[in-house]
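The chain below stands alone and is given as structure tokens, in the form predicted on its own.
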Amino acid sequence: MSNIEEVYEAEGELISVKDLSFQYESFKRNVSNDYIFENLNFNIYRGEFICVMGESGCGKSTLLNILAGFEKPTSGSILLDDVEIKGIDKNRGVVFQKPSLYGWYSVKKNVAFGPTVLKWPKDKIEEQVDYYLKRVGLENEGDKKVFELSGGMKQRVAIARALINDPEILLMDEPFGALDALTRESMQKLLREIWYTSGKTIFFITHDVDEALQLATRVIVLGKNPGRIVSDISLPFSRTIIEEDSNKRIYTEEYFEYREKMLDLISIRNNKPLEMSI
């Protein structure tokens, strides 16, 4: 076990995924190899930043949807604080690649949506909306309508709207995949800082190896047909970037060794669990 793993395991288990399998209803009349993924087992510890990677079709988004409570597993279970997840609730915030914002609302009203539904006091809503807009760098944009915002600004609103409910875990499905390179880098920096300063647990799907290396404390790589965990890797780079206030030190021989091996892992098709040592 690495020092990184020991740090997060000491913080305590947040989510336990047990023997999780998923098969779409239309497949259930067919043979068992039509499972999207099968017999997934892993834990998520408090404060981790987990990135999930793998080829298209390995079940990454389906896994996130089950964690969110949008889908039900065919078999197995997911426990959050020892309570089985059976539907959506405020303990899991979700951010998608395309921000699911209300276009006819202002930025402030979008961020305030959850607390309004939960009937928070008005003064508390206003205070928390201002706080989270400042956290994502939109303190001067609160009165704008969504259609006036750039893609990166919309994702900042989506992140603020998820965080204001104080979820136990933030679930993110390729949230920066549609952004241009400069905006994407800016959003990665923002999210890394939010994770580090808030102590939030983040579960993040990406196809970008460098994004995973620079954000994650841990990467889970899924194979497919059916989806299974082929590697579970602890990473040191995200904390290095923040604590040294620079990303220059990460482009080391160690970084590129991880990068090459992760690229190899993503293309593995035999689904046999692998050990990765650097």
The other form holds:
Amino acid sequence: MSNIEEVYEAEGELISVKDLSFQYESFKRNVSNDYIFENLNFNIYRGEFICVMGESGCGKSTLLNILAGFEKPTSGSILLDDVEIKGIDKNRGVVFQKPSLYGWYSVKKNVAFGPTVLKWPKDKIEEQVDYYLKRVGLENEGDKKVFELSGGMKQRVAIARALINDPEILLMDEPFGALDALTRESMQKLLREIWYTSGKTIFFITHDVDEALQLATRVIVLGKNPGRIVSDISLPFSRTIIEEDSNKRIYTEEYFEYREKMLDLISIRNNKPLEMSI
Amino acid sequence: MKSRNRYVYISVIVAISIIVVWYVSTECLTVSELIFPSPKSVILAFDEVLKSGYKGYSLWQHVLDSLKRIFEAFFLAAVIFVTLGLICGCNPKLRAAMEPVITFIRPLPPLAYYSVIVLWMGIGDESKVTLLFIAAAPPIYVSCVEGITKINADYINAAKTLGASKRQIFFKVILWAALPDIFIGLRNSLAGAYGTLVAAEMVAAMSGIGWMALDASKYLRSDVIFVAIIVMGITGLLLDEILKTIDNKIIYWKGKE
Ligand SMILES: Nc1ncnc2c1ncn2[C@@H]1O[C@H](COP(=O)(O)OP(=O)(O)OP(=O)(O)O)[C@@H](O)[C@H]1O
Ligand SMILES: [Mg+2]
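The form predicted together with the partner chain is what I want next, because the block you gave corresponds to the form predicted on its own; please supply it.
To see the whole picture, the full complex is given below, headed by that same chain.
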């Protein structure tokens, strides 16, 4: 397993997951194998772009929901800046797989939702909404209704809505999973730029190996039964793409090596040894 | 929406055919006017009722009296049961408490309890409005509760991660998300109240379009009964259209997500 210290430009831990065990309540009557996670430990460092991969049903969404506060750990704790997380709060922004925008509000009002409920001054709200709409490339769609937007545009609004509150971390559960390949690629580019320029920490679930390779500074591969970290890899490609200012995919030999490794890791079965090193 | 407009001609053809069949069958078959009046006699009766009214009230007065009763009941039911439905929708314990009452009342035929209501409230307008109220209430309550309990959990979670308080979540998210269902409830409620109209005007009424139909049957005036039925049908249709239009205006996002 690659060492945590190796992780790219780790800047001190933001979130630390300590001895996390989790089971869904409805499963409690079952005798065995009902834990989604058992004694999970890992840290998330400031400024990381973490992609989480793993086969379907291994608990990726569950982990995100616990980090967001939608689910409570059965035991163990999660600390954000050394303070234990209790429930949902505005420190952790979430972008859902389905955009879940409010259809009864305009695009602008959706983005303004956080600042409005937090009672920011009106002119500041307006200014920030404009800024974030511009940021996601929707400066001209602010007055549209949500149903007038395409899937990719909706997800952009959802990202702007989550970013405007300036959360410590952005949690994203397969946000581009439902988009077509072209839209997906432009969304990846957008997100990479936002991550790079804002320095936000991003926790991003994906099924797509290429997506992970091109976005992540670190990939966590989860295994099943019980959910555990099978591998923890740091990746260089996301930064390279930005810093070399080439949006061309970098299909180098190195890239394909990583790709092969990751594909192997994801399809790991329960009986394989836990310490798969890469 | 579009396909409905495109095939509207089919609806028109069917409507016209029904009238034609009605006309032809009453012309060709020798059915007694008492049992099945012809379109012509219905039109004549309509003309008569329009000109000289029925039993001391003009046709419009009858319609208006009925509508007044319905709207009184509907308005009361809407105010009380939208509130109650929203509260119970958010609170499983209260919901459980309401459950037996609503599930018991909902399928009861209004005539079953009408005599009791008359016994308690007398034969005035109050008992009629109460009967309509009881018919109007359950659909509103049921839809409000359903609208709230089926809300996409992501909507609420998203609001929480953005810092919304419980109160803000209710007024900015839950209420809006439930609005389409609330409107369905209101439409069903109005239909329910309307369907109970004739029953409500059975006892000791002197006016009302439902009463007119009942009263005419005492004198074997089938033509007047038909007039009343047709007026009732068209009024009901218009009422529903109005609600539907308001619905489409207010809930412009419905079914478009
Ligand atoms: N609300 C729930 N109640 C009970 N069990 C659940 C619930 N949600 C998920 N599970 C179970 O927990 C396990 C992990 O589910 P989870 O949704 O976290 O997987 P995932 O890795 O996100 O899968 P996918 O890649 O398909 O999205 C699965 O076995 C699933 O059946
Ligand atoms: Mg999932």
